[in-house]
Amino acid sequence: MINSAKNEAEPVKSQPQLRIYSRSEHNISRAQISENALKVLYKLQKEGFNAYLVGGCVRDLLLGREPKDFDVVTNADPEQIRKVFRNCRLIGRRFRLAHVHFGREVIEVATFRGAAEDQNDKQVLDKAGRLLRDNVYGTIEEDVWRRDFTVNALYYNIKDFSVVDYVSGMADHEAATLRLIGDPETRFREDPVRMLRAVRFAVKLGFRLHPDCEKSMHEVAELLSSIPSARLYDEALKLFLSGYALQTFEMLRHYGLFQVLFPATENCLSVEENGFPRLLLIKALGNSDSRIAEGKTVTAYFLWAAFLWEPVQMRAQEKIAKGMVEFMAYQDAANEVISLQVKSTALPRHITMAMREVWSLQPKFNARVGSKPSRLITHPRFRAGYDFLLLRAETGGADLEVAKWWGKYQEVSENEQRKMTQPPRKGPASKTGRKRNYRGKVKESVIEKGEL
């Protein structure tokens, strides 16, 4: 094996430094690979094309993890791939890809990308250097330079079961270092989303970012704001719903990326760094990670409700102070905060509606007398709203006694629920010894008449 300590100090070369690791030098077995991925690899090979597994699946297999997806790369172009597989569909404009369908499993097949030095109609960059379209095809030696990180640029060759490494990816793998291929600033300018991917992979893999990568992220973080909000929403889902939300949050803030995704939230956190807002968000992210670790589901709308709660609350309190009714204040504040947030991450309508419901339930939990509790508990978002109330209570933003009351209310019988919601009894009525008739005249009591 390559000496990882020595390699870590060396920059990624400008020319491929090919190293082939034979089957005996790595731990990848065909038994770990999806049967459908193997079918695609062998079919392409049978048709006379070269075919490799590449990217995250190779990286995860080397780590002993089960890959989520298996991606294939080949020297066949998209049209040739479609002729080989009848169950194939071509997708994408920015990068032309082939999806080979096997029921619910989809094997993504890409053509080797070329190194095209000059722009043409197949490769388009904007003024900032961001890659808008790239359908330039090439060889494996060229393709490797189009990939982002060295540990994602390892190729598993189905012909002889070897791992092909052009960029010392195996050494970086051993050193647990996430390093960009090529000049970091240039690569980030090509696609600023690579900064988010760097954070996601570093946290997920437990790798550290290479110093050159870190330096560039600090310098060009603002480029992330040029990415369409719909794409940033998709990337944010990957960041926060993968089981490492709390670490990801801290790392994004460290590199100045969180403020691009959640500007209103960052403004609140910068004002009250050690106060309630941060505690609530940290608690929400920690709970999310725990649920994912336990195999439970986590909803995006609940997390986004936690991300944006403090901006909503601050705006609502300002409106209430000016005389607005509480319910209307929260409704208006939610509208304003969401309108701003969708400019950063384009939230789908069903997500924003669910968030509004969770927020609007919060003031209603204060009503614990009469028929209101029995109606509130039947609300479709009651459980999410109650969980959010608990979150607020645990971090000092709501009355803990109210949260405990609602916890008990859900567990007791209907008869007990009726008792819990009865208005408090007034003191015993004073006996005046007098009563009035229907005309308001005073009648003597039986005591005054001496009948007893």
Ligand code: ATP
Second form
Amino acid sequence: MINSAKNEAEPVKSQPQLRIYSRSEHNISRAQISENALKVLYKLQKEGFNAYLVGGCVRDLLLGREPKDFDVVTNADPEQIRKVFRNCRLIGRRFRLAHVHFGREVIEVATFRGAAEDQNDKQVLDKAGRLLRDNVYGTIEEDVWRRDFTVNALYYNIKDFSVVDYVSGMADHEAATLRLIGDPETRFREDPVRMLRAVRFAVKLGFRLHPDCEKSMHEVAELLSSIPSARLYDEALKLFLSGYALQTFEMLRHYGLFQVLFPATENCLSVEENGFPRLLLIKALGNSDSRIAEGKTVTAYFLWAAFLWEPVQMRAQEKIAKGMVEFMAYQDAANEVISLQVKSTALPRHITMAMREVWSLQPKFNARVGSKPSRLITHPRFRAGYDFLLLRAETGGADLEVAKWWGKYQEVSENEQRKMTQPPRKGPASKTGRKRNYRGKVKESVIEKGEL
Ligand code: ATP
Ligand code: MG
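I've shown you the form predicted alone. Could you give me the structure of the form predicted together with adenosine-5'-triphosphate?
Zooming out: every chain and molecule, the one shown earlier first.
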């Protein structure tokens, strides 16, 4: 992930240093750009406005990657944009944006934003330096300064297919470096979520963080806790469901950001650094990345269930030690851990419900005799619960033999399933001296003696 920056650009100056890369000096071709985005750009141009692609799409096109979406900026204001496109909706109260709809594809069209520094009356900061309001229209020269990283501040001009660069973004791009525009600490204070974005882009693009950016991140990581939990949940979803969850996890921990997102998990991890909780989590994140690579779906509730499993276990054990019955202890522990977690990353109710179900299924997998298994397998969360059991078993937190039994139970015929769940026969077994434990499982000591 860490690349050496051979070709590093000069520090970003406070004044725009314009450099224009003509069509022959970069590798973005119109064939890579969505037809709808091109339509929007050409139409704006035809109506006499300036129009550019900007942000992540330019960055990704330069890398030869397919952009997630295409963002357009223009000097047309939202009302003017609305008049140009019939299929257009204006959104956002604080800063109006236009969404131009083409079936399922939406092209976001924004008006250039004004430079924060020159607009003190319109820019409102809180005591920690966080930007609370920033809502003026401006020019491209102003728009560039409110963007986060230099590689996210490149503009592809539809007029002559050039790339417009005010902040040495192209040089940083070539050097695979993420560098904040302006003073890193100020920019992180304005919006601490930029620290999560730094990690997300570093991992996704394989870029390294500029040393100044890294240094500030260590210093102000704590400020992330001032961000509303709903926004942190959205960012955490992008971080962990993008196919690089494992690397992201390691990097967030390195910068002290993980503890803001998952404080209870971090507590457990720091207590038992090389033990099971870490293993279970690492396996869950790794599995999730592999699933995404294979084009399979991954769910947030499963990952959050894995993140919070150890905190739930720890609390439940404490309660059991104080005399609470196991079932109640786990239920109470789950309630407590979830209410603590939602203060960091707000969780929608359907997610917390699904997490509780995955957890509460775990002890039920121990019942393998009689009619219980045939009922359990019809539970709507059975598959997720079983996957979770497997995860626990593979990392030493549950009986591997039980997990294997359930794996087989799902595959065999109904007839075979009935045989698997029959209670152990008492008479002959006791005669031969075989012992079975309460789960109907032949004790390992017996197997070891070769008595089977
Ligand atoms: P992705 O591939 O995830 O879409 P992106 O860079 O396009 O990456 P977006 O969240 O879509 O990210 O934002 C589009 C652009 O808006 C960014 O490239 C950046 O220029 C600017 N931007 C977004 N969020 C911020 C922020 N918090 N602070 C400053 N600029 C931002
Ligand atoms: Mg984007």
